[in-house]
Each structure stands twice: as C-alpha cells, then as structure tokens.
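Take a look at this single chain, the form predicted alone, given in structure tokens.
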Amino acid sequence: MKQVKIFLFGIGGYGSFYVNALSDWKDKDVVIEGICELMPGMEERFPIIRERQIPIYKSPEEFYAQHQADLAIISTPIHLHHPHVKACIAHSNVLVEKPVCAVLSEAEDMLRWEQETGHFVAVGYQLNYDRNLNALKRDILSGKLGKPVCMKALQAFKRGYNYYHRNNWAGKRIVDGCPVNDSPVNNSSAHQFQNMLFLLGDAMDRAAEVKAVEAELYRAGSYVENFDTAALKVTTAEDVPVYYYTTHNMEADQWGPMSEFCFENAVVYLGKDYGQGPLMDYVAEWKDGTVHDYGPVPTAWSMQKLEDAIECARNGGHPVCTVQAAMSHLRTVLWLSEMPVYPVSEEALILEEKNGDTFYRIRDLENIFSRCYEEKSLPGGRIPVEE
C-alpha cells in the first residue's frame, strides 16, 4: 500500500487524541513524518516522539521546508485554523478540526483553496464520519423515513473556572482583535447541534442550508466572556425546526446526548429510555411499528474521522464533512455572535466548588431545559436575569 506521510499541527490539546491513535495504528505505512508545536516538553509527553525520532517545528514553513506530507492535521486554536489551513494546504490534503474557522470569509478561502491546490478540506465532526449515522442519512436521502418534521437535541458538559483559564480563547468572543466565539455552540457540545444540520443536509456531503436563527443566550461564570447556556430554534431553508440546548451550568457532569429526529413516517431516538435507563443508540421507530437501531453515538475519541482522511489522501476522494458541510454551523454561529447575552441574576446561581475547580450552576436549570426540549420552546423568562 501506499505510505502515508503525516504532519500533526498542534498536539497540546484534542491533537493528543490523534498522537495518541496513531502511536497504535494497525496500517504500518501510516507514519508521523514531523510536529508543530510550540509547547515545550511533548517529548516526555508522548513517548513515541522520541522512540520514534518524530522531529519538532515550530512553524510549518520549517517542517515543510525539509518534509513532504500527504495529510496535515491540524488541532490549534479556533481563531488560527484559517492561517494554518492557508500554510498546509498548498503540499498536503488537511484535516482541520471543528469547528472550520472562525467567519465566513476564511471557509470560502478554503474552498478556494482546495480548488487552486486540489488537495482536501475536511472538518472534525467525528459523527459525521460514523457509518452508522452515514446510514441513517442514507436512509433520510432515501425517503425511507419521509419527509422531515422538526429535530431537537441536548447535550451539556459541565465546565468551570479551570476549564476557562487552561488557554487565553476559551469562553471568548475576541483574542487578539480575531473572532473566536468559544461557546458551547461552538465547540464543546457542538457535535449534536452540528449532526441534525449535516443529516439534513441534501446530500452525504453537504449540510441544510440555515435561513433562520432564534436564540436565548445566557451568561453563569463571572469568567466568561460570551455565553454558557444557550436554547436555539433554527430554521433550516426548507423551513424544518431545529431546537438545541445546552449549557456548562448545571449538577451533573455531563447530561445527553439526546436527541429526537421526527420525520413524516418516523421518528428517530437517542437517549430514549426502554425500560433500562437511557439507551445511547440511535434509534428509529416507524409508524407502522417497524423498528431500527442504527448503533450507538459515537465517542469524542473516534477515529473514523481519521481513518477516512488516510483513505482519501492515499487514494483519492474527499472526506465527508467537507467546508460545505461544517458553514451552517459556522452561519448559526456568527448570528448567535450579535445577539445579546443576558447575565443569569445571583439569586438563580449557586457556587459550587469541587476537585480544585469551581463552578456556576443555575438553579433548575435541568427542570427547565426538559421542559422546553419536551414542549420544543426556549425558556422565555424561566432563567432569572440581571436587570
């Protein structure tokens, strides 16, 4: 087979997931030709970096000055993945993850780009790459499960005061005068919001086209400067709801994924509870009692992303979550980024510290979420905000 030469930009962070898949990748003509990364001590870090004498850069113009890649991927801060886009994919196929950047302008650059260099822009959705979504989407193309009705979903992380101090973007709007907009819209529970857009979308590569966005926005650690809580409402341009919530303010450490995905002749579940607590598969139940289950959501840890990348570098192809795939989101984004952001009121916070970290939590938050993910509403004056 083909070897694949690799080139990892950034390995401080979610990059160590790929440093960490590839160091027990089964295809041996998959190697690690060089790293970028700026922090020191990566080689007592990974210890594959020094058994396997992987050199360190600094910059990718010094990598690609000695090196040749076929796929670059690139795990660096929201607001540089247009610049570091920009300086790979002139010698290697890229895959970037989520989200793809930062505004508008810079997506279409690397449409562009790929057209002008013909090598790949893939995005890091990783359950858009999970075959067995990629079967259900088959199916909705199909018309299988008729046309679609109105989808929603909640997934939440609970995050806190180290969670926004461990780098000097996260929770903002603005880092050194470029648009970042860390949210958890953006990026820690971006993947459901992201999945019911790329499923909806008119083909596997593509997402639905957004024309639409209602929000409320909501505002718990006194550390962050965007927003921590959110409920949407987007419409889709062939008018389907699309609700989503979530927030880093509540008890639990995590809460979903859920999801529910009605559609003329069925409904799709995750998170459904049959009996034996909530039931991480997807699953479809038609109306006619027919039932599928499509498996389970896939793990922030999944590799299928890039598997996929290899394939379509070594032999050709694009990724499935092209530029295309991941602007919806990037559109629902940007809306959410004029819209205000209402500080939840003291009386509706409690602090709670644990494990070293300390946390805003909203009270009854849980209560109210269920309640409009159940009713398909957003919380309209149920969170208590300053005047």
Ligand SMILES: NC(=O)c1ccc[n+]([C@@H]2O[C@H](COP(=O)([O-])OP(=O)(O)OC[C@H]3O[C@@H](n4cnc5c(N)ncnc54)[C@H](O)[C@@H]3O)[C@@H](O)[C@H]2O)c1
Given for the second form:
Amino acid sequence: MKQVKIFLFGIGGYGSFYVNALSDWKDKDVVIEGICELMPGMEERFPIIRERQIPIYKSPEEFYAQHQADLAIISTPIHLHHPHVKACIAHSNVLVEKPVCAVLSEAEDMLRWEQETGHFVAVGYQLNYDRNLNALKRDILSGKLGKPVCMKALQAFKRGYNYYHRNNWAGKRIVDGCPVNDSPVNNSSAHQFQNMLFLLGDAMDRAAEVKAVEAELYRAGSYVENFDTAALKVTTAEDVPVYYYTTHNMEADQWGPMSEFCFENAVVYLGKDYGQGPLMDYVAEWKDGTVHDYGPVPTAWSMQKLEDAIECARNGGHPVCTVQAAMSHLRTVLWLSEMPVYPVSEEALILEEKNGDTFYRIRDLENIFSRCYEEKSLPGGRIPVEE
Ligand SMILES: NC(=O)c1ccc[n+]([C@@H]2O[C@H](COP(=O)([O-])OP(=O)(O)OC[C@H]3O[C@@H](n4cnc5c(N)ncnc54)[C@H](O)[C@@H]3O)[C@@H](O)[C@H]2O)c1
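Show the form predicted together with the ligand, please, the one above being the form predicted alone.
Once more the chain from above appears, this time first in line as the rest of the complex follows.
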C-alpha cells in the first residue's frame, strides 16, 4: 500500500484530536511527516512526537523546504485558513477544519487552487462524512422520503470565560484586521446547521444554496464581541425553510442536538423520546408506518473525515465535504455579520460561577427556545434586550 505522509498544521486546540487519532492509527503506512505549531510544550503533551522523532516547524514554508506530504491537515484559527491552505495546496492535498474560511472570495480562491494544482481541499464537518448520514442523504436524493418541506435543529454547549479566553479570536468579529465572525453558528455548534444544508444538497458532495436569512442574534457574555445566542430561519434556493437554534448561555452543559426533518412522506427525528429519554439516533418515520433507524449522531472525535482524506490522498478522488458544500454555511455567517446583535438586558442575565469558570445565562432561555423550536418561530421579543 502506498505510504501517506501527513503534515499537521495547528495541533494545540482541536488539532489534538488528529494527533491522538494518528497516534493509534491501525494503518502503519500512514505517517506524521512533520508538524507546524507555534505553541510550546507539544512534545510533553503528545508523547508520539518524541517517540517517532516528528519534527516541529514554525511555518509551513520551513516544513516544505525539507519534506514532502500527501495530506496537510489544517486546524488553525478560522481567519488563517485561507493563507494556510494557500501555503500547503501546491504541495499537498488539504483537509481544513470547519468553517472553510471567513470570506467568500477566500473560498473561491480555494476552488481555483484545486483546479490549478490538482489537489483537493476537504472541509472538516465530521457529520458530512458519516456513513449513516450518507445513507440518509442517498435516500433523500433518491426521493424515498419525498420532497423536503421543513427542517429544524437545536444544538447548544455551555461556554464561558475560559472558552472565550483560550485564544485571541474566540467570540470576535474581527481579529488582526481580518474578519473571523466567531460564534456558536460559525464554530462550536456549526455541525447541526451544516448538516441540514448538506442533506438538502442536490448531490452527495453538495449543500443546498441559501437565498434568504432571517435571524435574531443576542449577546449575553460581557467578553463576547459577536453574539452567543442565535435563532435563524434560512430559506434554501428550493424554498425549504431551515430553522436553527443555538446558545452558549443556558443552564445545562449541553443541550441537544435534536432535529426534525419533515419531508412529504416521512419525518426524520434526532433526539426523539421513544420512552427511554431522547434517542441520539436519526430515525425516519414514514406516513405508511415504516420506521428506519439510520444510526447514531457522530461525535466531535469521529474520524471518518481523516480516513476518507487519507484514502483520497492515496488513491485519488475527492472527500465528500467539498469547498462548495461548506460555502452556504459561510454565506449564512456573512449574512449574519450584517445583522444587528442585541445585548441581553441585565435583568434577564444570571451570572454563574462553576468549576473555575464564569458563565452568563439567559433567564428562561430553555423555555423560550423550546417554544420557538416547537412553533418554528424566532423569539421575537421574548428575550429582553437593552434599549
Ligand atoms: N470539527 C470540529 O468538531 C471542531 C471542533 C473545534 C474546533 N474546530 C475548528 O478547528 C479550528 C481550530 O480551532 P481551535 O478551537 O482548536 O483553535 P485554537 O486557537 O484553540 O487552536 C489553534 C491552534 O493553531 C495554532 N496556530 C495558530 N496560528 C498558527 C500558525 N500561524 N502556525 C502554526 N500554528 C498556529 C495555535 O497555536 C493553536 O494550537 C477552527 O477552524 C475551529 O472551528 C473544529
């Protein structure tokens, strides 16, 4: 089997998942050829670096001056994806973490570079690579569920001071003069929103185009420049309404994911309670009584994307989450960046100290969002904001 050499670019944050996955990789013909990371202490954190004498560089140029790699995996901050893909694509295929980048013209550049170099750029939305969700998408494309009517999802993680202070870009709109538009929609809870656009795409490797975005964006955390709570209604080019709810400002550590995808002939549920609490499987219920369980929702550490990128780097082909498939999400984020962000009024906020962290909660948000999710509506005045 052809050996696949991997260049890991950014390993101190989410990139650590790739180091850990590759440390235990079964296929011994996959090697980490080198790493680019600015943060010190990586040798202590990842024993594999010393064990396999993996060199660490401060720039991709230094790495490529001495090495060749079949696949570069980029897990650096969002606003650096464009220059970092540019630095790698002439030499290697690229798996870049989601979101693809911060500006539309940057994504267009990536499409052009793919043509010019013959290398692929794949984007790291792990749900898009999941074989169960691929099976659901195949059934949607074949018409088995009928035409899509309406989609909705909710996914939220509690995030506080520590999350927003782990780097210089969390929660920012602009960093070092570059747009980053970091938010739960663009970053921490991006997956379930992307999943809906991807499932509605007209081919396995495409997402639905978005033609309109309505949204209500709220800022609760005093350290957040962008927004940390959002309710969206997005309309696809095929006129399918897609509702999405997300927040960092609730009581529980995690809420959801849950979703309900309505088609002419069937509804697909995630998180439906069949009597033993929410079932974290995608289950389709057809009007004629047929039920099919498509399997569990993938986790953040699901590494099918890495497997697929290695397979395509070795044998050709393009991993399923293309730049095009990530662009509707990016367009939505750019739409949101033009919209007002409402500061939540002080009376509606609860400041919570927990586990060495500080959180801002929005009073009654769980009830407000549950009702919105049920009704397929935006909060419209139910969250009190500063005058
Ligand atoms: N797929 C997922 O589920 C998932 C989850 C979390 C984050 N992400 C994505 O991963 C990416 C990184 O997010 P994060 O939270 O880990 O960010 P982070 O800022 O916490 O970590 C980024 C890492 O990149 C390094 N880095 C920054 N600039 C660099 C440079 N010029 N050269 C070398 N290294 C550099 C930093 O030192 C750090 O180790 C983002 O695109 C994010 O959206 C994906």
